[in-house]
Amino acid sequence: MSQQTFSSDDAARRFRNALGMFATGITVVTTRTPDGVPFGLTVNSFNSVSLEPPLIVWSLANDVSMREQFEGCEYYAINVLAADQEALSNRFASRVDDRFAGLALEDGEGGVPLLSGCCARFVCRNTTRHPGGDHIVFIGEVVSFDREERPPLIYHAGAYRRLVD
């Protein structure tokens, strides 16, 4: 293995590929507009921060059109997708107008939309935001959560994966 530097034109792509070697789960982050319309997007930059108080972290690119809605919302939900929810991940990563069409939703605190069939769901108070290069970093205070014993959807090296026993 050779050390890579940021001195060439393809440095960003090589850096992204190296980051892709870290397997992550897939989440859909959801909230509502002030007038009650649900919206959300697929995110794999999610992690725990603290157990006491219960805090999570995720990030969003600065150029995403939904950035202002997420910055301004009071609550959002992190829906951790199960292995059989690849199509849901793709739907929320696409440019489809109504990503929620035909989905059965539950409401969490503040009316935040919760997706069905997930491994875990965390409803968070939108407490802290920090600039982070070309992203904004959100730290949320978990106000409620639930989980199901289901295998998670995994992303690694640019492709969806599944856990194997």
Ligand SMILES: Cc1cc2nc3c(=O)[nH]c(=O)nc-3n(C[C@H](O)[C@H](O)[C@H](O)COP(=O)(O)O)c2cc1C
Contents of the next structure:
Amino acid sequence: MSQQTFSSDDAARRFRNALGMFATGITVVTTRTPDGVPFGLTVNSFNSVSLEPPLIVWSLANDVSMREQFEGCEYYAINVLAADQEALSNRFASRVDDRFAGLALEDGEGGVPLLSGCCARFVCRNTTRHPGGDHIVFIGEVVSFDREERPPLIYHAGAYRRLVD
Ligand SMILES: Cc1cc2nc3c(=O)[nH]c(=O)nc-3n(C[C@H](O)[C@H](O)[C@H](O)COP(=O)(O)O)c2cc1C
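If the one shown is the form predicted on its own, what is the structure of the form predicted in complex with this ligand?
Whole complex next, starting from this chain.
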């Protein structure tokens, strides 16, 4: 391997490809406006930060349509997708009229929409936001969570994967 810099024309693509070698789970981050409209998008930048206090991190691109809703909300939920929820990941990353159409939802704190069939769900208070280049970095304080023994959906090198033992 040889170290590469950002001087060449295709540096952005090669940087993205290198980042893609870090395998992640997939989440859908959801919230609701004060008048009840649900919002959500597919996010793989989620990670844990701290156990005490319980903190998580994720980042939101500056140019997503629902940026103001997430910046201003009191709570949001991180829904960790299971292996059989690839269609939900695609739905919450594409332009469809209503991303929540036909989904069975439960309400968490502040009415945040919780998706069914996930591996884990974390309801977070929207405590801290930091500018992070072309993204905003959100640090959330987890106020409640649950977990189910389901295999997770994995994302690696630009493709969905499944765990094998
Ligand atoms: C696997 C995957 C992971 C993604 N991770 C993120 C992420 O961490 N942060 C983000 O802002 N967008 C992420 N996106 C893109 C957003 O889901 C997408 O830009 C968003 O749904 C666009 O919403 P809009 O059309 O309402 O602007 C990801 C998309 C996919 C398919």
